[in-house]
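First, one chain by itself in structure tokens, the form predicted on its own.
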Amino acid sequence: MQLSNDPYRLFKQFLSLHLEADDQITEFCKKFKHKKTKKNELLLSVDEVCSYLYFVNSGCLRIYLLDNNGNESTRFLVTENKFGTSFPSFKLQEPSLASIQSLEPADLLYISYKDFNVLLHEYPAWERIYRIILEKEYIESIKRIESLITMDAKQRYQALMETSPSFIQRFPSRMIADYLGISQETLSRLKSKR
């Protein structure tokens, strides 16, 4: 995805959907810093306290867990025009159970925990945007959990094809299988039947 010279362009567009005052958009942008990452760069490791909330201009962040045997479990894939963090760690300022990895070279904006809270306390509009983001992400999380409980592998794959078809082409099969809670063999069979 080609970005303009302004790394805040997408973020400003996102904010303008929820704000009318340009001065607030300017103030919010001042609190976010710009960062480019390399493919597979770790932004947060297990047991670190998550200090940042990210906004993805381009690329993808993967939030994942490791079990006792070192097996990865993908919790979230955060793509363009979305926010992502290890939320429990960020909000509670406790060591994270999850890691955050930049799956692809990414162009990100990020805000520190301190500056995030400054915006919450000083701008009711930021608190409203935060609530909208939280509600949307919470609903998506609940739907994902429900799909893992109520749908079989084929239904989960079809749902992913309907909501995020680019994931199938964009990410490795092992990661998609993990995200769907199915084996790579099952994913291969489902792909071959399409």
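Positions refer to the first chain, counted from 1. Basically, rigid core = biggest C-alpha set you can superpose within 1.5 Å across the two forms. This structure is a prediction, so every number in the text was calculated from the model and none was measured. First, how it differs from the form predicted in complex with the DNA.
In the core-superposed comparison between the two forms, the C-alpha atom of Q13 has shifted by less than 2 angstroms. The two forms, fitted on the rigid core, differ between the two forms by less than 2 Å at the CA of Q24. With the core held fixed, the Cα of I182 is displaced between the two forms by 2 Å or more.
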Given for the second form:
There are 2 protein chains.
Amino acid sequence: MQLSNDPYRLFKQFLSLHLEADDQITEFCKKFKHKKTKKNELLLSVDEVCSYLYFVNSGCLRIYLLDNNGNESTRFLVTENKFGTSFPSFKLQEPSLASIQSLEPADLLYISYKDFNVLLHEYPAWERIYRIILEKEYIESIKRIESLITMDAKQRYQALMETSPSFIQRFPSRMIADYLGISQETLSRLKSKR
Amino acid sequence: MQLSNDPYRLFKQFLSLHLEADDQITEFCKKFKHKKTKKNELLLSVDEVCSYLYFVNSGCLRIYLLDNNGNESTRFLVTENKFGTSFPSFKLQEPSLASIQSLEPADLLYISYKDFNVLLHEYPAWERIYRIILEKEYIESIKRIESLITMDAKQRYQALMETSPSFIQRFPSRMIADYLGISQETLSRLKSKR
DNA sequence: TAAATTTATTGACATTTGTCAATCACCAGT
DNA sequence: ACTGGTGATTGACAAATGTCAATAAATTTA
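Condition change, the form predicted on its own to the form predicted in complex with the DNA:
Time for the whole complex; same chain goes first.
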């Protein structure tokens, strides 16, 4: 698929959904830079302080953890039209437990922690948009917690098929597995057993 | 323990941490009402739309789910100096999947959805405080997700002992168990096997 | 205080899920 | 078309966790 020439097109569209006046949109855009990534490019490694918040124009970011045994666990999958970062590290400016990887060739906008705070303190409209994004993400995380504490592996997989069917086609099944908190083999068996 | 006469004391103190000027604090307080609960009092039942956001002066709120088999799962435990509600239901004004229970006799402030939005739209300072609360809660929820997808029952219990040791003394162990997403029996065995 | 109720612990066993290893299928590059 | 590599599937088994039942301990209520 061919992306529009203007890398800020999607972002502006996103912003305009939440803003009455359009006058500040260009100010916001000025703080975001544009970047393309290759498949599997690493944007943040464990123990680095996360300096950027990303907006995904196309492609997908994967925020994931690596445990002592070398097992990966996917904290989030961030697709088109969404914001993503290693949030605790970005917000608190402390070393990240998670890494960020560009799963596919991606087209991204990104803003530095410093500029992000400039927007936050100078533009009430940005504070509002950010708050709305936080609310949405928080609600999603609550649902994720609920699925993890109340459902078994099969139920979680079925729930994911209902809420995010595109994930299942789009991402390798070992990532779906560790997003669900189960092993690749268990997921494979769930799929075959109807 | 005897609480101060002014039920807004803790709340004001909380607000003043995040506000430069104190002039709006009384405005905020006006929108919050005061309420005492009995032990085990139910503040919200499943399928009701959650109308209130609570601030806990003393006591504890438990936000929990009930599955088809009658198993309870604790989504959150909200203690002194914290805000709590059935967030997805409160925010989206849709029927709640969770119930809210006052685990102990509690002293609460609460604000209606309507008044909450009045504050949100009329006071940038409230928007800011709310945003800061959201950030904190969101970070906590991310850590909870991480512990659920990367750790086994024993590790989760140990992590809880480190981050919230007071929980373990304070709450019945079956609630700790379903907060961790494990059965009461498994928790009981974890405790005995060191 | 005693009785009644709830909560916690323990054992036996079933189920779920993980681990390791082998095989299979697919794709990328030559 | 071959080849090497990655990802997916399957089997055999091990480990973790859940379930059910019995008992013990603690708490509440009369």
